[in-house]
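So this first bit is one chain, no partners, the form predicted alone, shown in structure tokens.
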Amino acid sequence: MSDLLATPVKPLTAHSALIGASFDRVCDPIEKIVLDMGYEVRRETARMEVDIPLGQVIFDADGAQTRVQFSSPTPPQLQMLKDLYARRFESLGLAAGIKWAKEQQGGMPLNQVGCTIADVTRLSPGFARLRLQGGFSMFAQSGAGLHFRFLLGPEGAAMPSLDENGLTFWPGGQEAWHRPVFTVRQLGKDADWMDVDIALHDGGRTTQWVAAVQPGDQVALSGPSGSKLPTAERLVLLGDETAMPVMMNIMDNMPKTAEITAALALRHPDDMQDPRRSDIAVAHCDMADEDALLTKLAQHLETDRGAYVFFAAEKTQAARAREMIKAAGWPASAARAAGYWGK
């Protein structure tokens, strides 16, 4: 984890499992996955520690088996971490040999929130804003992630629940659920409402849902998750329209002493929002120019060493951004390049 990220909350250790496979059989593929994602791994002969934004996973050799312990700052992050690794173990052919400890069974997943659509507003040609009414106290905690997923299931399906292993059970199968990721744009003072800005695309499943949703409708979401509010004194923020909500959230909530440079690639110039801080000038470029953001990134990598660099756009652009950041010798703890969508 970067020391430029928000100060972590004291870890909550609650979930564990015993995998019926050797330490190397479990840890070799997990280590590769984590390193490929750009996160740190600390590995010894019989122990491996993995730190990612959701929390920490510790693997210990236990004879011919492997013991796993999951720790996270908050219950929602713990649920997401455990579910993430359950899917990862399944993809690696390890699921049949797992015995999950029974710390948590039945009821609603720890990262799930039910809420009501309070208002729907068309902000600009390419954006709509939803105001959600509900209990979002977890999103207001120090170090909470800036993102969440809407849970849009098959028609008539019940909400997800916990199975006998404390994992999320998806009625109809997880693949039947549309779970788009969005950013908290603004949170009410008492965490009883949340605004979310949604980029609209013709034919998009979420866009169709937004067009049909009405005040009073019920919806569920899972979170908070993902990137946290940076704490660096100097930031460079670069993104396309899908990153505008998170960039605006960061700009609106950073201390006034933070020096921020930002650029956005948009389809419609009228979609541009203004940060609350009048001293931050956000540059604009055309989203149709796929090299515009990368050109700006290259310039900042030359002139802004020492700043925290955030880049978010289409997946192939983000991959190129990661390569550029690495080639520039930028510390891994001082940069994040995320793919928010794919062609």
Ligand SMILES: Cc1cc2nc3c(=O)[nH]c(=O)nc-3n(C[C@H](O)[C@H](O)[C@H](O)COP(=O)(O)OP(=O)(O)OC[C@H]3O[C@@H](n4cnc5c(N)ncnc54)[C@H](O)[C@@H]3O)c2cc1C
The other form holds:
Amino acid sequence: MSDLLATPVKPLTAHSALIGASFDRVCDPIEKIVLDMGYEVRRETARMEVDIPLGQVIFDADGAQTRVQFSSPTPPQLQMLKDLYARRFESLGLAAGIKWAKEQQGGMPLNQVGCTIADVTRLSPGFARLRLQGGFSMFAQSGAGLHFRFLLGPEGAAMPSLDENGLTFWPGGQEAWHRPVFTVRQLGKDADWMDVDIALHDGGRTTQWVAAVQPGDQVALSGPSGSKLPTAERLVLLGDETAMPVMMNIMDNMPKTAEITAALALRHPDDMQDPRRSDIAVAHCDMADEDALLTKLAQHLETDRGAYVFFAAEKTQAARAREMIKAAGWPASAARAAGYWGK
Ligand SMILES: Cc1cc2nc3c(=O)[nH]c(=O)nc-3n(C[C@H](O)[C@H](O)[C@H](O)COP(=O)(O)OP(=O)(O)OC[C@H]3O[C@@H](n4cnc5c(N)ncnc54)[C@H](O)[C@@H]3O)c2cc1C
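Could you please show the structure of the form predicted in complex with the named molecule, as a counterpart to the form predicted alone just displayed?
Entire complex below, previous chain first.
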């Protein structure tokens, strides 16, 4: 597991449910899923504790039933944890006999922010920037994820809301929603606006939406989620255009003492942005050359032992990057290679 994703669990909020099935019937498959994903499980005769980056889930035997309690450091993480487990219980055939405690009903899911489009700017040949106005205080907390999902629903659908069990209700069904992942490029000082930079590409549903969107339009997003600001003192950042927002965010928000080397693969040289720090020179290569970033990665794996390596690009490139990082004997905690989009 990446250290970027590891969240120390300090439960702030807790919700619970009672499942109408025995402890072993519930915990055997859940334990397997969690262990397969590389996370920790502590299991005794009548109690199981699961720790994942979103929070902690505790299962206790309760006669012929099983009590389950969810706790997370923040309300958005709690919502994601509950929704994740509700889907998991359903896929394991456990949903029919479940009673959710009524801690939270109605209104918006705890990880959802309703926003207004304040501005749409064409930044460069391949990029548009949206300024969103809304309550982004959760994104401003230290240790918050750098990412979110736009919630683009079917024509005329209402925004997702909470059902009577405190779970996210998706009008038209969850599959009908396009939920692409994007990155906070910049957050206002009072967390009342956020900029997001969007790489425009043919056939992209977000590209089509951005072409039609007008100041004053409403949109919802869910977050914060995903990787946080790294903590390393020395970093190598390598990414394609979809990773430019996260790399710029990292370069702009890491302490000035952090030593950063960066390279971006772009379709258009004119898309290149400048980090605020003038001492960081960002190298450029052509995104059409699928080996360009990997060649740079190979060089850094030779020369930058001890640095934290971040790599994000098309998913087959990310898979190759993971193999190279492993083959170089790089500690897993000092690298992350993520697929940001797929062909
Ligand atoms: C953690 C994370 C953070 C991200 N942050 C950003 C960000 O801040 N800005 C950003 O622009 N992207 C970002 N991305 C990438 C973005 O989520 C994907 O590109 C996503 O597919 C965009 O959705 P869409 O609606 O534009 O395309 P879709 O409608 O989902 O895709 C349509 C087609 O376009 C292709 N496609 C998707 N993305 C691209 C692309 N970039 N270039 C060429 N073809 C593509 C797909 O293969 C698909 O066939 C991020 C991804 C991740 C995982």
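Numbering follows the first chain given and starts at 1. Here the rigid core means the biggest group of C-alpha atoms that line up within 1.5 Å when the two forms are laid on top of each other. None of the values given here were measured: they were computed from a predicted structure.
Once the cores line up, the CA of Gly63 ends up 2 angstroms or more apart between these two forms. Arg25 is among the residues whose C-alpha shifts by 2 Å or more between these two forms once the rigid core is aligned.
Superposition of the core reveals a Cα shift of 2 Å or more for Met37 between these two forms.
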